[in-house]
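Next up: just one chain, as structure tokens, the form predicted on its own.
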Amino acid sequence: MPPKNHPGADLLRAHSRRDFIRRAATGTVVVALGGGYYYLDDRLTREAKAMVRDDGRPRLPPGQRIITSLKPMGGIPGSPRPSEFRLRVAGDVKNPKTFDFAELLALPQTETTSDVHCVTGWSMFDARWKGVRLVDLAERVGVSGRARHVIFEAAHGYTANVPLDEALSPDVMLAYRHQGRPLAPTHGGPVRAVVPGLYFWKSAKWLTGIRFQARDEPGYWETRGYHNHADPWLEERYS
């Protein structure tokens, strides 16, 4: 939005007001979240509550509402430069390795569409991602039979823990593109984890490492009162 004394400011403000009224009339609520405006769509939320997944669970977990674009959820950013990206894969693996961005892109690539569910109560349907499936990376480094947990490591010491069997689900990936574009720094670019089956804090942004290990290790939010598992359909928000 231009400053108040800009010649086009009144016109843009009027357009924004008309857009707000139009969306409100169609059942869409506009809310300010984290410095930006996002649309909580009540009509889509009502429709989503009638949808059922292939596994029989409702598509929209309890306590969630639909938001129309991915919301940045804060955190201390890491470097957004692909040239500075390094991913250290270690722990109970036969071939520990540190991947740079070009080496990550040399691995088998996958494009997936998944739903995102945030512990704060919003969900985004049909988020499109491109990247490397964690199961393919695990095969590349040779995860040992001792491993039972995956620890995602991110910038400034952030970690998130996921059980190995869920982390190796085919929809779990290391994503570097979102909605057809390079992953924005505000969403964790250049590379973030995407774990659609759990609340979104498990999908660590600004990824720096992955550890496969036998012992569970609660992460940043898990040690601060969040649930250790984080299943949205069971509303495992807090411990």
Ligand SMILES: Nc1nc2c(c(=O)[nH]1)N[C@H]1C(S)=C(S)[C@@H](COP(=O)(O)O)O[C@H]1N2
Given for the second form:
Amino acid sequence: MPPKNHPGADLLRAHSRRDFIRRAATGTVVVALGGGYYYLDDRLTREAKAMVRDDGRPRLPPGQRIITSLKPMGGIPGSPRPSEFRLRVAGDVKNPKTFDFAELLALPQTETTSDVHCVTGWSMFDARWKGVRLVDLAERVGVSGRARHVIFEAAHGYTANVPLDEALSPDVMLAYRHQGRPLAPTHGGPVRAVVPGLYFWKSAKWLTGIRFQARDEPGYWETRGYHNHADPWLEERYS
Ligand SMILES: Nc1nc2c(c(=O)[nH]1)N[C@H]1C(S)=C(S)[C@@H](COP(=O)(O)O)O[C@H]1N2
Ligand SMILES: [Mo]
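The form predicted together with the ligand is what I want next, because the block you gave corresponds to the form predicted on its own; please supply it.
Whole complex next, starting from this chain.
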């Protein structure tokens, strides 16, 4: 049974609720949720289902449908001001350091394009991010050989755990721009984590810290019924 308290749980229920869904002439399904309209696109979903990634996996993980922009999924925001941003990098690192926004910008800057998969059933293809790759930050602080897990820390105690080897994938970002604009506060601005290989709840918004450590430490959703790992292709949704 899916846990009930996920902020986007209504989206999954909406999929099975005829009265929630209007079919537009274009074949686009318009889902009205919480006062906003989000587009779960039938035609794009059909096209996506035919796509195969370089690694041989289907581009669209099982049980997902295409949405054309990120849906704001809530959470308790931190300060949206870059001037108040602090990122405390700690744990099994040789040089622990707290970065302010200017110091983040002084690290190597990277632009990536990756796909987002939300556990509530929507996927967004070709999301564009600008920021710092976690692997570049890890190199800067010198992660020790003991570290096996990365714990992303965010405003008001939100955390998400990712295995170190997956967190050091070159598409894992600390992002401050999305779709060519500063990252909006609703999507975690000024800076969020982006972990494209795992369900989107691992991508902590309003990032405040990163801990490298030997011990795994299930985070906010992982201790509330969601899967500890969260691989979308294995449908690791719930535990
Ligand atoms: N700090 C923080 N980060 C968070 C969350 C949260 O509640 N707080 N929610 C997560 C969940 S469940 C999802 S699906 C994504 C949603 O990101 P979005 O609102 O930009 O779509 O952010 C993740 N990061
Ligand atoms: Mo979520």
